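Presented as structure tokens, the chain that follows is alone, the form predicted alone.
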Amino acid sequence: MGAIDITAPAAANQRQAPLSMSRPLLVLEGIEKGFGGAQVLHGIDLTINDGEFLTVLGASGSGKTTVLRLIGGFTEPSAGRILFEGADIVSVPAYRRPVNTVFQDYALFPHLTVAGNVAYGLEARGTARDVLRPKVAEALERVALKGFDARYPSQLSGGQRQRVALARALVLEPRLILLDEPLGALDAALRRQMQVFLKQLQREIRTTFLLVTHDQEEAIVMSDRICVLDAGRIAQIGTPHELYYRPASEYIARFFGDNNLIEGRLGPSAAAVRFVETAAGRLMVSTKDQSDVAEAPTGTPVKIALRPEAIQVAPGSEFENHLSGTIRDVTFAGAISQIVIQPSGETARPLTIKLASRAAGLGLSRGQPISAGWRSADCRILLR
């Protein structure tokens, strides 16, 4: 199979479904972990499906690296089971697990060539030279490093060193590859290229990838599913689209971008919608996939999560929610401009709108009256 072009412009989120994505490969059951009396993980239940790209995402101290270390065999849980294809591997040492890890610091041997670094694990297994050489060549070709065999790590760029570390993991043909914030040391442009490259590679070789990162954009671009950790507990698991547009809590809504959070109280319900009384007026929210909200008592305090890009200026009749207000600020940020509006109503809080700059530049300025609106399906009720 030919090498993947690291500069290829194909969008990483144009995903094919992994071949065996519905079949569990590794399952964490009731995992607890503490260090020195401090509890780090609390009852983690997580399934990693065969052939998927799963990301464990969280802020510093959330427990995401501990999850990776438990799966890799670098530490043991205080309680719970780790099942690989149904067999508990908690007592299996790291070197005997069908798992390989790619670290942020690459961990390459400076005195070995690229080929020597990639071959290291095979040599440790006693692989014959006539078998080893073609395997190393194939792994380097997969990561677009054909012809780099004789170079040393000091002669490579950061992105090339990262790909050597990836080839060293791939050559051992693990069932699961663990990626421990592997792009954290790269500059922004190279990091974006590597995000696309890694997703393309994973899709092509159909090996299961588990990425650990604190970067929300990275998780959205690369993942089939995302597991968000908050203080050692799972806050939400879902596809990038689900977490971005259907957050399960205020924490998730704040964690993924610039959601507007509108305070209010539940009003009456109608067919698949719920009214919310707010300082900006009565708003309508779809409850099509929120049975808990549909059944909550009238008067319950809630927040509405509303993405800035969902709000339209001068909306048409198809928008169920409308409000009027005044423009407080307009900020140009390249292709996108940010508009801050102050809705009418003494206690209404400002809302942020994001528009294509071409549209935002059509006469929008500070102090100008504005009409805005959004569809009921484009916002979500969060129970406090």
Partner chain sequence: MTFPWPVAWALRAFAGLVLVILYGPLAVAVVLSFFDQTGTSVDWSSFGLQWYAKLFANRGIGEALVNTFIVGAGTVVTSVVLGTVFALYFQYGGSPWRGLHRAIIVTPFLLPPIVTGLSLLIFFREVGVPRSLLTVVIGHTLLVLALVYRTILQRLQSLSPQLIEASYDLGATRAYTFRRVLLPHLASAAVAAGVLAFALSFDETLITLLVTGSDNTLPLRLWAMVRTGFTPDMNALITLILAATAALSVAVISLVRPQP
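Throughout, rigid core stands for the largest set of C-alpha atoms superposing within 1.5 Å between the two forms. Since we're looking at a predicted model, the values are computed, not measured. Numbering follows the first chain given and starts at 1. Compared with the form predicted together with the partner chain:
- Residue displacement note: residue 140 has its CA displaced by at least 2 Å between the two forms (rigid core superposed).
- Here residue 249 does not count as shifted, since its C-alpha moves by less than 2 Å between the two forms after the core is aligned.
- Once the rigid core is overlaid between the two forms, residue 116 counts among the residues whose Cα shifts by 2 Å or more.
How about the form predicted together with the partner chain, since we already have the form predicted alone?
If you are looking for partners or other molecules, they are not here, because only the chain is given.
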């Protein structure tokens, strides 16, 4: 009972075409927020488009909850505007905002049943009983909690409580649902199941979701776009693909994809590439979409972000970058094997390579000499 049937929203699977995401629904404009002396958010500019699944990703304490509380109306910005469909809602009280929140620890009313919790918002609006009942039943069915009406929150598991909190928000048909680390308290298996469920639900009901998490994998799996928050500042906004393949800073490169970071100094440029002098030799890096890198002065200290799976063992000549070294460590992790190599060259830092275990099984072992290479297009220069 209560298991989530993740195959249920079949209709959602068929509708692969993305929803219209061009129209801004909610805009944060120059938001500053401080508590007493401590500045928590610095100049946040963020546009949430109608119908998208946007995730705010950041470490604990980076200000994620504060962003949601500003939008929900539980706290006011020190400066800046919050526009909902163009109208500033900063002075609109929480109970009149067209958004609903799924709170971090659910905040279910302990003295009300499951049905009572879900009905609460409708009752507060004075909805008639006979209109209310089918809506509550439908919301509970949507979150796979049919038949749980009469239970109290204390009689539910964590996952079930979480879905009650979701149903309580859904039933009001808000334009925007705010979810504060909704899966944080669930175990790993249930969390993965709920990620798929939430994503499909969001497509099915065509409602804008703003989710907050510290889990980058969760963000990648669920989001149309991700906004990375670093100590109260937006580090980068983009699709999961963009963040993964085109990190804008060292912070993002560390957050996504376990990038190798190679220190060096900018060398000469050529067509759409730039050379970087490193302890492992001169490396060639693509500067596509990076006019700032192409124009930066020679000698500028930079880091190269290089994804572990982009490195090839025993590379052919189509790889512009080559290095040789010895294998320091081999770790088998199921489908993937991780190999740490020590490049020859006194001060060069070790590099981590991820290979399909099938390919890695070719007798790679510790201490063995190895050559590795990667394409200039698979790495990226980071100025900050």
